[in-house]
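As structure tokens, one chain now follows by itself in the form predicted alone.
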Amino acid sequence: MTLITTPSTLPPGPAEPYDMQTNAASFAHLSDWVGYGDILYIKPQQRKAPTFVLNHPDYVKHVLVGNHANYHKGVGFERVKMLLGNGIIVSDGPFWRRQRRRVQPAFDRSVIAGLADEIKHINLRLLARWQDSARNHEVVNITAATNDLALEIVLRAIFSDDFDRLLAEQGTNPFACLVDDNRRDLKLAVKFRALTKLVAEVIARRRQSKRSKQDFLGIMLATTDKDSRSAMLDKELIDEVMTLIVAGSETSATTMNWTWYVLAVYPEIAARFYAEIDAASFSAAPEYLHLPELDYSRQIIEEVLRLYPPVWLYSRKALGEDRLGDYVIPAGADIFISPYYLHRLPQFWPQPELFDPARFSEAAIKARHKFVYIPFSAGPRRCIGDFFALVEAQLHFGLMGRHFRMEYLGERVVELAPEVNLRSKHPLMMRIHER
């Protein structure tokens, strides 16, 4: 790839050179720099390529949809690749397209509906633990609880009863390192990648038994590429499984963590949330068929995703020269898009810091620019598990909301930890009260 000469007319931006990263320093800098306008230019510091940050939905649409073939994964994915391998989050080009087609059937809505009963039973086990905590007036680490919950849900969605076999063989959840250690460094990557051996053993047993299962792994094993008619190789399957474990647990856990915080600190929002659940037709726990009755719960979750998008910064690399508005984007340029700041543009989000679930009524969604809300990215590379994550959260809050209210015991303004995912810097501690 050859960089062309930087155009003479550049967007506004900071005078000092800087290399964007998924860390707190870049998050703070962007807070100051988004005021430069719809597109800003940052001179590189150590990198060779210029950086452009997009902060308008028209530009976001162009890069992620209109001319998406010109933009591959950008800086920062080398670190992610160490953890995930070459799964669909990291891969590009023809290989990515083939893998995306192979993975997509696992996330068909009929498959998610079939997994809803398992999600319900996982939540019922948590319900029993929280009932004990409430009766004993215990303070619960909600961040840890939602981390554990989301990890178990995605593991059982992938492996179903093979997960029980792993637990029996290992004596504990071998993937718990993801929730026990928040760091996403080389040390964790080595520990996590060592677990590929266990995944390979499950795959080998599945191939040998020739039993078909309607879990994520079973469907990926059975799916072939429509062009080559070939199935995934074991290495390809392993990388996709490892990708689903990390992406499917961390984003969901973060969303549920922030949602409990919102329900604890906004009593008027919580009152309407509880009223919807109390009026719903399910008697014990919500099923997939009850999700339409939990529409206000969905709006709350969507508004949480607006204010606290799990992935707060996306990166792309321009393969060839392009143009955005009045500006030339040179080949090789680094492109960054921050949902966190895009979701706060006042021209699209009146009173952007106000938590208002009504922003996600059907009428409000239709009236708004589609690309000003991208918690799951957009276009061909939109997160494959977005619907699964929403169903998972609705089933969780539908059940727990019928039984509990949360009393948040920390400071009202929670300090953020903007790393690969947008976490709360410290665990959210809450006292659970039975309703």
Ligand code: HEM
Second form
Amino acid sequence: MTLITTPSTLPPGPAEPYDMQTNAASFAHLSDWVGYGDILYIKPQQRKAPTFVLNHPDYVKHVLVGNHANYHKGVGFERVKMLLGNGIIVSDGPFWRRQRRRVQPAFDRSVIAGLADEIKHINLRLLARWQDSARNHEVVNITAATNDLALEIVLRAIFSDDFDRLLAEQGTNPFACLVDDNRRDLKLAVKFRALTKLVAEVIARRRQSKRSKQDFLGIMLATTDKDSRSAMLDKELIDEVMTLIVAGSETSATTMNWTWYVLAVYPEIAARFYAEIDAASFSAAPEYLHLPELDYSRQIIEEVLRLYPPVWLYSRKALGEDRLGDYVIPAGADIFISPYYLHRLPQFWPQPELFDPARFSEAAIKARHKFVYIPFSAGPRRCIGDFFALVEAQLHFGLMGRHFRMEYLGERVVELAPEVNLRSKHPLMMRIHER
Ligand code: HEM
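Take the protein just shown as the form predicted alone and give its structure as the form predicted in complex with the named molecule.
In what comes next, the whole complex appears, and the chain from above leads the way.
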């Protein structure tokens, strides 16, 4: 006898209707609701469409890779659009594909390798400031310091020495509103969008000058799409520049913030981290070529991204009907995937709350389901800056680890602020000691 199974209509989920968002309330609800299983259904409250939260790597793989063409960016991206225009983090369809092809060459490994020297110099300036702080026994706000650092790194990667000109002309970093202002609301969007004028001026000067530069902007200016053979229009270029500034600063900053936290609170892990740095072959500061020697640092950073994934929730919109396991996903459904919860599934991560960098040894990575670790997402919409972010963090910790040990002065358990990015609710204050 053949048993015909008909898809049951809806996965389990909470009785009450609710509209998920990237905020602390949704984060708290999810912590209760992920117990419903691999996929959960939430009735809409104000919205029209039902919500499905996926919490199994097979479903994640299906939506982000297998049937990615059926999914566009979803809830929340309209807010990001106010900040970024139609840059690749929010655009969809053929326009996104063409823009991604035009931005991609800027993230080639050879370009990142070329930018490593600039990143080193930014860190060397911070090193001098931290040496002063250490000598003066000052308490340092590590959250603010890593915010400033990541912002400067991405700005110099985009503009290189045009950033010095902007600083000189404006008397201050015009993009500092991103780190000075924690809110991600309309007011900030207006302030930030006003900066497009400055970006347009830099672009105009670059177009006039005959000198080409190997920074992100220089490469984007020179890249033509292979089908249309056309380069980006100014408006498109401005949106992509704004996108890289926002997408590439807070994410990297929070990663470095959390990494300093784990180094300060786990002495055994810190001891191995320092031993690796002391054994590495660089003299004053690590260069790009030394990064393979900092493999334990990489493992620490990857484990930080497991437990504190900066992008802790992302959303998609189903264009047409789809099927996930036994369930039908109707056209128009809102889909959410949370790396934070996926990265804690006990069937894939033994003792999920334990901070253990060995989870990211080559053998352990190979043995695991690839889609149960997605701090940078996966598939065609995977983060374009993943490699850049890792290089940036390794260069920072390689240099600073040679010189400093951090004494964390706050509560051991840090309160989380799950907004657009998963930040620490309060700044992390640390006393810096020279080693
Ligand atoms: C640790 C640091 C970072 C993390 C955790 C991170 C995470 C992510 C995630 C999860 C996405 C996909 C979001 C989605 O699918 O809805 C994404 C996309 C993106 N990220 Fe990152 N990111 C980081 C650093 C960077 C950096 C340094 C840059 C650029 C300088 C960057 C630029 C972008 C861009 C442009 C996209 C959109 C890609 C596309 O849709 O084609 N990110 N990032």
